[in-house]
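The chain below stands alone and is given in structure tokens; this is the form predicted alone.
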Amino acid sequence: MEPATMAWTLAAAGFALVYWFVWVMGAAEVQGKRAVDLQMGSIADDKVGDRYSQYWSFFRSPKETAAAATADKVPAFVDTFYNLVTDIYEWGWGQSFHFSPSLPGRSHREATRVHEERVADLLEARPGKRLLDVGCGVGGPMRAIAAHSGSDVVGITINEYQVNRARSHNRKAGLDAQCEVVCGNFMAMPFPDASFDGAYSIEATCHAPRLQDVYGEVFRVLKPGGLYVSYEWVTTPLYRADDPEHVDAIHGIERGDALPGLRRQDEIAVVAKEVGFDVVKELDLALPPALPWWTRLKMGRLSYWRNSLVIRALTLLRVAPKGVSEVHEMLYETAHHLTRGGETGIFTPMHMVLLRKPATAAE
């Protein structure tokens, strides 16, 4: 062989070497997930075609299915979603499953911090206190919310897949004394009233049929006097319902998410009155000044190629279960349906409302 097309193969070579152990082997901490663990949760690999099928058979039409009486099922479903997208999340986002405006010469990662300390900051956090993280995923807000405030925190989420990962990571960062995880239903709490100083949701309730439902148990565990501040997901005043081009992005926001149909961006306040929250805030922080939320989505076609055929030859050398190439795709549409939603501005993800429980409120 030529010496300089040896020289070429072994830089080539070299360079799959650097790709594979930075790129797809890379640190969980710093990457959320490596590929090569890439599994369904707690779905076996040979139900994973199966759970994902009727997945997406159950939210096809999100608006319909939850009017159909059906609203009871939601919650499994969101189970099953969790199983199929958590590993996929961490790999690709990390463990904050969440977006945040763009901030000048700041990565994506420092964003996700300073939207998350943020919530310590409103909610007037500090040692000594306990907050509830309300649908608290594998943990990323949790650990950045305790480490900024000094506070406890307890976390609940219906995913005990996710339950399992938050508390490895919760023990990796040193924060297992001060972040405590349980699996539950965030529409029927396992914890006394009055129990919490603060509580808040992060992008979390736009999965209940009801947000009555999970106002309501928040307000029932937080003490008289107690904030709450939640990031929801909602249309804005933009959208229009007889636009084919909108509905088919919400409805696509919907069906790629688990979601049982998206609120009006005017519902959220009223809904909090109606269960006794006072509002003492509210705030679509997506709007200017504030940069881009979406720009994180916009995965270049070479991005998305490449990590669909990481995926695929981990799928055939049966190192991931069959069917995360499935789930891979929805949600690289999803993002697509995302993308829209924030560039035609008729979606935002981070609607923010500061709601207090009274100091008289009855228990």
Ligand SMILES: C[S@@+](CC[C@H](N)C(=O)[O-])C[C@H]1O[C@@H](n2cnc3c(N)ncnc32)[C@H](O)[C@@H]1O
Given for the second form:
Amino acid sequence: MEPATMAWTLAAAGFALVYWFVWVMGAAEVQGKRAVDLQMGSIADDKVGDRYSQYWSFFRSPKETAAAATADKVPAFVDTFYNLVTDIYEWGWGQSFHFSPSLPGRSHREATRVHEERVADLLEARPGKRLLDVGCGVGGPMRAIAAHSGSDVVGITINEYQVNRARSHNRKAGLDAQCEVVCGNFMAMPFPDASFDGAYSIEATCHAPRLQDVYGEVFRVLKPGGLYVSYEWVTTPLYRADDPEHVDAIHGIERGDALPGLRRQDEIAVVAKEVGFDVVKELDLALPPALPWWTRLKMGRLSYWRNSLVIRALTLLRVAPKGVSEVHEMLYETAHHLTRGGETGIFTPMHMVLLRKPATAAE
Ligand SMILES: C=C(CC[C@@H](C)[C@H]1CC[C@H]2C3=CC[C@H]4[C@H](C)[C@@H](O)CC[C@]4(C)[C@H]3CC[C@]12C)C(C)C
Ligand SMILES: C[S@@+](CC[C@H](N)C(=O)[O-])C[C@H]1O[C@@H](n2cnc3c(N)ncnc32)[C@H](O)[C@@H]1O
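Starting from the form predicted alone above, please write out the structure of the form predicted together with this ligand.
Entire complex below, previous chain first.
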């Protein structure tokens, strides 16, 4: 080959590679984030590093964080956490911020959808019903549930940036007539009593320092007879508090996911009954015959490395704010702790509870 042709070919290949790395790679869903759009929520570019340090010093020791003196600060730090991670989650995972059991021969995207549609089916959702999505993220589950069941869904999230992302996705999906998003605290919701036919929370209530506060609010806004489904992050009966390996994995999960302290599986139904719910069904959806939920995390090693390179390059080029690399590094470590939690069976992100608000006060 002529030297000039060789040079042009190499240049074209280099351009194609950079284009693929920056624009295409990592866009987990067709209309998801691109690497060049990593803005870190509503944090000013020069403040990302500071906010990350503040987040880290707050959640470094989760059990202390849960203490009464600091519990009221948790929602503000959870909000900061989602400003830091929302773009990276969307870019590297998609619009649904949760896990699901793997399904043989089906893609992650399909498995995610099946896990979400199960919620709609458990709630007996149908057109004309009004559902509440407690901790809705950027609305992946909300859109799947609205499309599958025909019901209307109102989502609430503490993070303003997610509200804007979710509204924009709803519009693009043509679901904005059915799906609405509100910014607020799920422990003090801006909704009247008995205003929803059903409610669900997917991997969100683990951010509440006291589960009573969020379950109590869901109970209040549900109509009598209304159903509530929650997928809870909990430690399983296999967890041993005297095993340093177990403790290390659980602390790693808490630190890297803005959790004020993981609850035990057997605490969930107790709290649900305490606030007035009847427990209809309770099941860890991660138990066999379900296939592991953590394989998606494990399989991603090569892409994490690739993502890390892209983020470093974009930071150097000043396209992405400083501090993004640290956040990405933290998520990489968190993925490792979550995988350990799954492999050892001491942790599940999908302990499902189906609850009913009694139809009458006497019930
Ligand atoms: C329910 C919660 C979030 C659960 C998951 C959606 C996220 C938990 C850990 C996240 C990730 C870890 C590694 C990242 C990787 C390094 C990066 O290159 C691409 C994104 C990740 C895969 C990221 C994606 C989302 C998670 C799997 C919590 C917060 C209660
Ligand atoms: C891991 S994400 C899950 C999002 C969504 N359920 C999904 O599966 O895509 C947790 C969500 O809970 C929300 N959240 C956490 N604490 C909250 C609070 N106190 N009030 C309202 N939303 C909260 C976060 O903002 C985020 O949207």
